[in-house]
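One chain is shown next in structure tokens, namely the form predicted on its own.
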Amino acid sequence: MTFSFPPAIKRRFWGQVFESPVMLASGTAGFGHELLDLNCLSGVGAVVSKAVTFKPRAGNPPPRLFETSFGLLNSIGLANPGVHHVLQHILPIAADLPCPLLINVAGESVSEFADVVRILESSSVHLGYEINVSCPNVAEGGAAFGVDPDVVFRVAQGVSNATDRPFSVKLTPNGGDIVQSAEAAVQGGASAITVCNTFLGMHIDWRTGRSVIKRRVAGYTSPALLPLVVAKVWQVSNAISVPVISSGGVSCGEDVLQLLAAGADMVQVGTRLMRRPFAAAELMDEMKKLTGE
């Protein structure tokens, strides 16, 4: 992969020219609507859904968040309504996003990634899809999807029978070698891969010797994640010939130009957008002042 440095601030990304490369990270901003109601979406690329399962989830009891002092713990369980009412009631709504959307599509089994797509695939609303397979592979064990390139590559196909839009996978960092398991995503089809989903995390209260998450390991981030990140976009982006999304670790403009640095196309930001609801705007203004753009 070729670099330029300073990394430009607009971006070339699946044919179409982004102003910002920022986009919102999955399960941080709903499906849009709501951001832009309250007009947070200056200075935003893209946005990417909350995970769209096939049946309807309830997600995980609480308690399931929980502030440390240097990030977030979640344990959401991809609460959603059900991909026949995102089609029917969500998605004609976002319709009016002044910038693309892209649907962030979870699975219970190999086959529900490419049938959940096969559905969304009447809507002309998004621009394309992020694979979550990072969460359990309930039809064989429930280990995630992502940590068995094999896997990968028959949900990566799925998908890409399934569809003529383009798609990132979003890969997990938690178990496997994300590189080995990117190499197949691009060999089953997939448009870019985004690296990558929450670390595993846990807080314990001494007190008690209790999680304070119900479903005691959670999903983990933080802006002191940023190396983590920077170093697996590195190896990655120089592993395959389709762009890397990024995603963990951003709380500054800087953050953002560095991942672009390490060879990320475009860069998530989610995390921050819940202590700054305009991060993203916030975020444009520091990137220009800093590369004079």
Second form
Amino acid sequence: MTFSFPPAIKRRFWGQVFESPVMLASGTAGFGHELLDLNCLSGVGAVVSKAVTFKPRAGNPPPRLFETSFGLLNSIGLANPGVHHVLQHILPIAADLPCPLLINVAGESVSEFADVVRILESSSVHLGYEINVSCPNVAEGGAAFGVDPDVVFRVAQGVSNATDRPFSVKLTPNGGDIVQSAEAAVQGGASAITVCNTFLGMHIDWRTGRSVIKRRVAGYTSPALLPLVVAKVWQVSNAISVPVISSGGVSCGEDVLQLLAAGADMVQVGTRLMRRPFAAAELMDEMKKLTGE
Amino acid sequence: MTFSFPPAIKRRFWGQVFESPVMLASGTAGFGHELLDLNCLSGVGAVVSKAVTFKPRAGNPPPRLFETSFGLLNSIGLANPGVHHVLQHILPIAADLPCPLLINVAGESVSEFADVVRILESSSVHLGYEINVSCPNVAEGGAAFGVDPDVVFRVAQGVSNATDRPFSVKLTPNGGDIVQSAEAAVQGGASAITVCNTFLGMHIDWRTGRSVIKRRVAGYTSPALLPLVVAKVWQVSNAISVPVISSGGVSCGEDVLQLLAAGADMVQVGTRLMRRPFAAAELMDEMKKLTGE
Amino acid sequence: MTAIRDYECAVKHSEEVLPGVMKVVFDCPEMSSVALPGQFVQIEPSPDTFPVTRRPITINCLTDSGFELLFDVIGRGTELMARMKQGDRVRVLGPLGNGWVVDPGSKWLLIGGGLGAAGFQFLMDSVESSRVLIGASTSDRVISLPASHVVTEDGSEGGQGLVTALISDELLGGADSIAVCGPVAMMEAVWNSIPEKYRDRVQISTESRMGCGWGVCDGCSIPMSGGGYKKCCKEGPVFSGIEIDWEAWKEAGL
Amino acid sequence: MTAIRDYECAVKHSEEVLPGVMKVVFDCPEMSSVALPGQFVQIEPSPDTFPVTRRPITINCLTDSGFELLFDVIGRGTELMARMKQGDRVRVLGPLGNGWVVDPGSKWLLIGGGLGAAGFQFLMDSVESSRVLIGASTSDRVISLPASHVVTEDGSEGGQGLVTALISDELLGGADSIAVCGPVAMMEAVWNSIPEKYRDRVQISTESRMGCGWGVCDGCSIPMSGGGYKKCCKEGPVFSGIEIDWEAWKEAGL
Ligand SMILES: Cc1cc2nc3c(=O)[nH]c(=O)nc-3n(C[C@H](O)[C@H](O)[C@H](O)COP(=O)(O)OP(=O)(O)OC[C@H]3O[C@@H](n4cnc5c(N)ncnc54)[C@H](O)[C@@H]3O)c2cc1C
Ligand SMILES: Cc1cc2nc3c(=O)[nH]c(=O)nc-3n(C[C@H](O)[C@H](O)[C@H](O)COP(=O)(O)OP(=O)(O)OC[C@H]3O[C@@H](n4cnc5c(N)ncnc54)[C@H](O)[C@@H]3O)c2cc1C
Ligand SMILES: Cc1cc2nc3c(=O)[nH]c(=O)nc-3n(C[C@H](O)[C@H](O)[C@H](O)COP(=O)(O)O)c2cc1C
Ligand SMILES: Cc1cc2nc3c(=O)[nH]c(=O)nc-3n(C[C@H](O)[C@H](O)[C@H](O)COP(=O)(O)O)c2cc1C
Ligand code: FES
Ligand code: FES
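Having gone through the form predicted on its own, I am curious about the other one (the form predicted in complex with its partner chain); can you provide its structure?
First the chain shown before, then all remaining chains and molecules of the complex.
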């Protein structure tokens, strides 16, 4: 896309026009229909579903959340009812969404991603996919997938062969070289790159020496991480030719504008929804006030 | 060291007893004598000097600082008068410090680190070194040094050959695998690992699309990064046998206790000094109140 | 379509009713017309960026034009909430969760531990008859409810001892439904002291750290005896005692 | 040994003296006994964690038992500072920087742009004689100082125009020292309008974003005409106009 400053709020992405650049981040908005019930989909450009895996996953043992002084640790562990349940029972409900849906797909092996996508292909509810090679909360090493450009390439290629729909590959900020991984994903056929999943974080009870989260490390989100995400979005968007979706650190409309200016085509908001289910509408209002658009 | 919980405030480190685990982080406390003038060295376990390079460095063009909503971007660029000036004019003044001094050493090539150390060896003022293979603010790729375990090994080995004093290798959180780099440093002879330097961050003016910092990306610090540092300290301290010095995210006494519980032997505080030059004394008071020590 | 909405409510009244325990009354006719006993709300503790999540509090009872909360001031969120004063406008999401399963005309036995009894008033207002047992560490932790039997650990109010001592076969047998709410350890002790034959009438109001409060983040899982988890915020907070995997839930801590 | 200390000072008085311009007076006998004209202090805008740095403000003048600040409310830090009220206790680090180079008995010409004239009072109180030129966008931005010539861009106070128009060979020639303080663009215009022969008597009070304020972080560099940088907070904020690399400094923005 061509850049202009201040950035336009109305976006062209994957061949469609989006009145809002705001996407609801995976794992923080269900499949979207929950927000429809709450009347909170105004201002939403697209919804990214929670992660879907081949088999159902119960998720990690509680506690799964811990709020630190300035952010949130989560250890959900890709809890989801599995792709078959999603296809049969959830996507039909999500068909009512007034905005596009992307399905976030996770896997425990290189081939699982494509397997899940292949099954989902029989639905026409969703616009495309977000391929999550970067969840920090699974033992099998989701994070490790994301740090090895070679594996990222193979995952992307597999998905690319399984669908004609566009898909974004969601990368990890935890180690490796995110630009190399992004380039590998594009080579494998990715239609966009999501920058990025949660940062590995930890909170230890100093009285006992134990982590407050059973799996010890967890995914950390905070509005204070915005500068880290801006830097990565800028680096990645300068290196690749497909669109970049930012994910992380948004708590106000100015943050969205900054990420767009840094090179993001669309901007996800996640943790902010915990405080404000109607965050997208608020962000849009704030952006319009700032830009006069 | 052996761990007990709650962690002891009095530490044994590099064969010495430290009444305080608090070290003042490189670049935020000069060479320590400035704090002596201000009467702010109470509670300080040790001072880490600002980075010293072989040749004088003017540093990066201004602005060098930008405060974001929840943290600070810095782009100092290792401004320093060079090792010869430090040896002749600064170390003699720093001899008055009531606590040990570590000299932070940076370099533009693998051999420069050892060269700087060799020159500093003629002084008896300092206890040891902190080898900074991780500054994000230099074009020559200080950050790149830190992400390649092989280079880290060679730097550590070079320093190890140049001095009998203990030295810590300060690693980067920006890409690569910090545990591998830590192991390489230990193999090269490091007496400790500092976890970690600043995170790459960026702030863009959305109206113009330009970074507020001339070199575009900068080093980001924030109390909200504490959970990221805790996770890395925990990972590194579980993997290596030499002590770990934490660096990053401290804003209160409980943070120090948490980092000690995570496996740090000593804990640095940096950005907090901008608000509170006497932060070390405050941290000590808070810790003593919490632990009853 | 759910009745859940995010309201900006005015604080009508705020008061420290026991040491470190706040009663806050909100104006919100919409909420009071749809809420059920045992449901809760998610309160935004402050308009500032931090904390990044809301705080879940059970609806203690309805008022003419809104509802009342009763909460312990124990950490950052509730400390901010304790500063709310009359006229403040506060974001309140609700009503949330399932609430107690109330059959018309049933007789209830309510067993509360400390602030766990917050919410009992609403339930008592909604059922035909109820008997109430309350246990607390000390008199400063006793929520006053009509016709309740009270014990305290230090004997400063009612008898001395634990609430389990008040539980009798007669009380259990006389109830169609048994509601239990309090700290996890207390609820487990109560659960263990209830004979097998009465267990199917026991409902437990669970607690968990929460993210969203409305079922999308999967952060509030309660371990189920049949394996897997259910969401405290949506499928709970009330579960039948039999459903809960007590061992795993205790393990979780809070 | 420096005289710099971190004081916890009581706010004695706080007042909006012009729209968006605050005057705050602090109690601090120790500071008033050591501060020099042109020095500044680092104010902790709030006891909260954020913002993570203090804010540098020039000492406008000394008072009986402390000192007075005059500042523009332009962003987060100064907004917090504008809320300070009588009795509040605030952390103040100072006195910082070098201050104006004042030779005993010298005659001064002071040239200020808008709030840049904050601090002139202290200098005027310390020198034998001074003449003051002030330029501002509008009357709302004019700090009232005795015996000053004022121009405003919109003509709402004094003459209409820029402060450079007030500068004359006669005024320059009659001064031993010339002090300039204001926005960078204004100071550069003043500098450029001063003939070569008077330039060595010109002192410029510079500004930079600051971290520490006391010389340890190297964050406040001002580019020097001889190459390299000097620290605004310690080697400045006052530099001779000749020392400054004006091109590079303008480039920096703020
Ligand atoms: C459905 C539900 C209903 C509740 N109703 C009430 C009520 O009516 N009255 C009342 O006083 N409290 C109630 N709670 C508990 C209340 O939500 C917590 O006390 C509150 O969230 C703590 O917030 P904080 O920021 O003050 O404490 P924090 O600083 O977050 O934590 C302080 C302590 O509280 C514990 N804690 C944190 N979050 C929770 C949580 N969600 N549930 C239980 N313990 C927690 C922590 O483990 C820690 O020990 C309810 C909780 C749930 C899940
Ligand atoms: C030595 C010194 C003395 C000063 N004395 C005074 C004074 O007497 N009265 C007064 O009103 N102001 C003075 N300033 C400027 C004052 O420090 C800034 O206005 C203040 O720091 C802005 O803080 P903020 O958080 O409100 O603004 P921010 O939100 O941080 O920034 C708002 C705007 O102010 C600019 N700015 C930020 N920091 C500075 C800075 N350190 N210097 C200049 N501009 C900045 C930014 O570029 C931005 O455009 C002085 C600055 C210095 C360096
Ligand atoms: C509770 C929670 C659950 C999440 N689950 C997923 C997930 O299933 N798949 C995924 O790709 N990302 C998941 N994420 C990451 C978010 O999609 C998003 O990338 C991250 O939260 C950063 O955005 P934020 O700072 O706006 O929260 C989750 C985040 C949170 C807080
Ligand atoms: C202004 C500034 C200058 C710094 N300069 C150096 C440096 O010269 N060498 C170095 O190793 N680290 C440097 N750092 C990093 C700090 O030593 C420290 O690792 C980092 O600030 C994290 O700690 P904090 O969160 O307590 O600030 C600098 C940090 C800041 C904020
Ligand atoms: S708190 Fe989010 S699903 Fe229950
Ligand atoms: S502000 Fe730190 S050296 Fe000047």
